[in-house]
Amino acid sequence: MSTNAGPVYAGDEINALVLDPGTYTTRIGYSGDDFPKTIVPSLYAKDEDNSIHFDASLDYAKTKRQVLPILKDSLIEDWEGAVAQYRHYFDDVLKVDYEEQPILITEPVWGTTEYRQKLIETFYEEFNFPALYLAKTPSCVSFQQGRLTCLVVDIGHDSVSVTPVVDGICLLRNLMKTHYAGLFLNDQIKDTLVSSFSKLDLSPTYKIKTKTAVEYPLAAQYVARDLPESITESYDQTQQRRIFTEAKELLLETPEKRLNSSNAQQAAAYKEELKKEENERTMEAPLGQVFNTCLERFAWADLLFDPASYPFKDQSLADKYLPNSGELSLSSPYDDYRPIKRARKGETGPATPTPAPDSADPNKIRGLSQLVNHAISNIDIDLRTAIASTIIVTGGSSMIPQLNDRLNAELLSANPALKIKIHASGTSLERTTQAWMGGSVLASLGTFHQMWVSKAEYEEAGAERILTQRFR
């Protein structure tokens, strides 16, 4: 197979194009550029006669109107939507110059092999892209940060991931990844506004033409809109999840500790200490009513470290979310370490103790910092103080304030032995972008060219062969 890529696609030469697919928004812009030109729902609106529409669209209240995800768990699930809503924005909104942009697109290390050459094969066959490369989620975050080393933390939309990245390449035996994320969140929230606020309606903003603030319990006081008829419930439920992102977005804290500890009387008394009004935040929802939140919120939060300890009130949402460890059966045979030969016993000084790794039960509800620490326990010892104190958190459901302080504080207690520093960008742009930037960065480095894939290669080869030999 040959391995030249036809034209030099050069930093300083060709400004790419950068894709960063994800589950809740979607990243799109070009090489060489601080931030993205555009970032946008990864949704579409399709109409009863099937056409396809996307921005304003979304939130236009229409008769059969269906807003549908595009993709799931940061995989593309709707191809369809997925080509119109790319080719959308590459055509009317970026004027792509295909024939002289090449796309680097962002994927995350789980994705299987027939989803990749799907992927492949997609963009090469509905755009016109001279050539394209595609570049591990976590990787990208790494070259973001300058550290070709690190363990990245990412707390997206679907899913939690906890991936090893030696020398820019992902480490995917040590992959560790569950769903107790983002939408995770958004849907305890639902479930405790439905059981302990009864008469707080949840209905969405678009049903409302005016409204009154009122203190809750008191009834809304509102008018409502005209709408058409047969509006589709995707859209409503769209609409309505709107305000669990909201309360996630305003209401969360993460208290120092857990609130479900085994000592009781500790935990009964530490709760207390939460409950106090200096704790309390207050939220408007869309119907006007105004409801206030203590220990809720500090709950919420802490969900993300204790998922198990917060069961589901609601069967119907319990059921999505099954016991999960967060242990993946993932390999490629080039994303292995292999550890330098060590020394014979008595030839070194004391090694770093190895942190106990917990219970393999593939029904063992792990949490954030469970994760984090599972991870670095199995970890080949030459590379465990490194990566320890390389600890880069990403992903738009980190942004909970004090979660990095209590994730900080947790390892450190399960790992005495190691020195923990945790890295995070301190603005919500950068938190949720740190893929796409790092993309950006990759693809206008000047030594970058070599590693483009051309469609004449992709012709001549096709897409398995070119997954082996040239996408790592």
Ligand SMILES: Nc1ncnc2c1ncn2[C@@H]1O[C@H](COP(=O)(O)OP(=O)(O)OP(=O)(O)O)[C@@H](O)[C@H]1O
Contents of the next structure:
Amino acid sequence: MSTNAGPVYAGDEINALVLDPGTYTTRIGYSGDDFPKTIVPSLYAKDEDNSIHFDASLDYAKTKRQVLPILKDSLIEDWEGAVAQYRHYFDDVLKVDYEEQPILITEPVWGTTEYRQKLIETFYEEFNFPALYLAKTPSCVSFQQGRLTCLVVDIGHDSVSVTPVVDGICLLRNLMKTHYAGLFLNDQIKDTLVSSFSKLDLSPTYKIKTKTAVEYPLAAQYVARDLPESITESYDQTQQRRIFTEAKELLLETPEKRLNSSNAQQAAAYKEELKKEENERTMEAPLGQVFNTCLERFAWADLLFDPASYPFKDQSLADKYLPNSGELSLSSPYDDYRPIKRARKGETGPATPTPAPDSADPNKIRGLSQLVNHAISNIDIDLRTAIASTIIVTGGSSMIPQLNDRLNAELLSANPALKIKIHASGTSLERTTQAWMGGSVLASLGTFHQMWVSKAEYEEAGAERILTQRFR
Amino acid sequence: MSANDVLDVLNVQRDDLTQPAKKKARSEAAPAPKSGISRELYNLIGANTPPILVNMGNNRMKDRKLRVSPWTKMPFVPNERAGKAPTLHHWEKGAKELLMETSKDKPYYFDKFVVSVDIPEMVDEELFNQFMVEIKERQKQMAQKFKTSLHNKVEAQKANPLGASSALTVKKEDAPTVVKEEPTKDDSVKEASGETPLVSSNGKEPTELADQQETEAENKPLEAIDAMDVDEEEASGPLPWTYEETKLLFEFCKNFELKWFVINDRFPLKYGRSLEDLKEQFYAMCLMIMTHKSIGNPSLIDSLKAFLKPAEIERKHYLLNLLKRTPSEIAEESLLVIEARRFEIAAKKMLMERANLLSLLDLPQAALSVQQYQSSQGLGNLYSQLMIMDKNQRKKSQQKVLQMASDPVPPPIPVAASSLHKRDFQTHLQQYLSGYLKQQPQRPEDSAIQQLLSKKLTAKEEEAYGLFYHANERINPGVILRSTQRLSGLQQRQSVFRAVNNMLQELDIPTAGGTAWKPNMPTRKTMAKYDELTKAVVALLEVKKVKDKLEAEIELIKSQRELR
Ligand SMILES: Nc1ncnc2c1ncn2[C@@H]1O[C@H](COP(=O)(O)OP(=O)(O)OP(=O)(O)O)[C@@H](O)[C@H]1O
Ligand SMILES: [Mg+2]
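Starting from the form predicted on its own above, please write out the structure of the form predicted in complex with the named molecule.
Up next: the whole complex, starting with the chain shown before.
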């Protein structure tokens, strides 16, 4: 620490590592940087001989090579893959000196106590870091934005989550989460392409050698590549995913209002209005078929706001997404057992922010606006105005054009007396790395360094104490 | 090869003597032995040394800058007292040995920011039980008091619907007292940790409450009371606070630094407490402990006493209703607010006018008047002002002479009262009064000037006194010297002006010289004449120019004709 500069911005660089594992990508870098050193897909390639590979190997077609996801729902599922991935990037890419640097790991708000314990213990065991810290993703985002009291709306890959943050601490009981996010969009796009563009060949790029561009209904003209035998399903799926991701980033645009409103006549009129030539966009499938979308691309973006109106045509996909209202029956790490249902008839509405579920229809499906709105209305009245005027929208899927405008309009009309303000930072790269950046800010603050937990302290104080009091 | 050689080759003669002596001295002082390419380059510059100082690297300042100050990667232990803290590494300025020495037993710089809130220690179980009995008693009393007071208000309101607003104000007083107390308490408890979410959110409430619609105020209290009834039953019902739970609460308050929203969020769900329950228990217990141990300052204890759960709940009810307003209600309300503002402004204006009038009536400003009119500018002001008044008054008096005769005589008003700086506030009445005073035959302080003015002057006298009536000229306030007066004849282009000046010199007319070109004796008459003269000269010059041009043209045409 330079004695002159230190006190001014309260920073003290200790070169900590910051790891932000997401379902779609994992971001690793050094604290104090404004961008992660590596952003890699949260996938690993596993060969027949159980050897694990990363980087270019993920895209290389090889006999019986599986490409597997490491996380699900922002939580590490495949520990073997996770440890291998982190080790690969720590050792081979960043060349980390374990003894000297602590590591800050971001975690979602919904991790169970067992999961968090496993995460910490795995890290102490597998890597030789002097200390570590678990930071909650919404807290990090709030730090990145410099707004310590806010509502963080994270529209990621596997989940949409809404978390109030007060003074940089997440309110666990007000958390809302659905799975109508990026992956859901992928599946919906696939569903639509398969059903309404039946002649479209959705083979991924790795299968072809050369191609000629043709207008859609025509059959694809291409030369196939010689491929090794028995390419696995998981590899093929991962490659195919790119088509949908590309479609998402290229075509989607949020319509101003719901496409399927209850008034059928109005809805039809609005759809008609959107069916203009200037709203048409084309995209080239890997095999060279150029197809044209117009209403579809609006409908896809509308999905996030109104998932109930777009049932899957493919039953297997429909089974994957059960109706989701965003309510979580979450027991916080502070509850050692499920609450006894006490007969509190006079539950004095505003005084108790504990969400009273819309018990009328527990299976109700909540779109983005309803989710945020519900979260706002569950917050203590003294906090509500502050929270509603600092809504931070983050996550890669929030980059769909006009998404913020639509969200803003719907929230305003639902809460006329509240001052609603949405804050979203500019580029798509920033939206996906916001949590990492917040972690980087945190880990380079001088006042933060007392928060690191060493293995010795962890063992002495016990998992429960550390989890509830330090990594809060 | 030196520069001289080059000059020699080029056959250029050079006279060394023309070099200034000073320069020579410098070039003699400089020569440091050079070698290699730098010498060759230096020679090319030659004896003709450039005016820049060429730094040849023998500068000590530069040497000092080049020395690198050492930075050392130092291990440190944040918050060492807590024990088991990890050892981290950062870079520090200074040599390793030195840093090792100094930092041996110095705590980490940022350790001083590790603070915790000051919360009274929880007592043992026996004392706790004793306290709980007392607390319950006190709460019952307070709740009862609050309820009856509320009921009374509602009753009063019902009996007298017009008095709704007064009931509202009473209520408003109630809620904010609680609100105000809280932040102070929080502050004093928290001390070091700056931000209090409670302060920020609560600080707004009184104003928000003020916006409350009266209709809501009429309906709500009853509901609130009902809610309280339920609440109270509960509080006295099955689950009173146990020792363990209270202890846990104190732990949470310490851990989460009294951030109530977070405490409420993390407090185990199994106890089923609301935010208000938590606050009530904590504050009450703190109060008991503090009075028991006789610690804590009296203001803190007072504010702790002031916390009342039903009042808190009621306040939140109000806020909630505030947020439930529909857009049309909001619009209507803002309209009302604007209207109210307008009334307020109008009232303020009226009050101000009245105050002005009053001050005019009873405040003679004698002290001011003498000072003010001693300078010549003051006199000028007074004069112009009197002239204006005179005009007004003559007009008015012609119309109102008859009415005035019957008016009672107002108290005398000093002239200064209606001096220029008060003109803005001059009301009709004021003008009328001053006009009326002019009519009075015996004025207490008739100045010589006024006497002079009241006399009818002959043209000759006017001349002698230098009096002049600016009939329809506009005059700027303040003193102007006639020599700097802007004559209309002098508003000319620079070139024309020069020609005019030449002409005047030719005519031998004396001017002040320089660029002023004004007469030496700028009396009014001379200035007028001078103005006339310049205008005439300008006109003449113009005519001459046109004439010259025409002549030249004629010449041209003639010559063309001849050529043909
Ligand atoms: N410009 C874009 N338009 C639409 N979607 C995008 C855009 N850029 C990225 N995405 C999508 O955003 C998602 C990735 O977002 P993000 O990186 O925030 O997720 P994550 O943090 O890895 O996952 P999670 O938060 O669910 O664990 C992917 O589904 C990706 O396709
Ligand atoms: Mg994410």
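Positions refer to the first chain, counted from 1. None of the values given here were measured: they were computed from a predicted structure. Superpose the two forms; the largest set of C-alphas matching within 1.5 Å is the rigid core.
When the rigid core is held fixed, the Cα atom of residue 451 travels less than 2 angstroms between these two forms.
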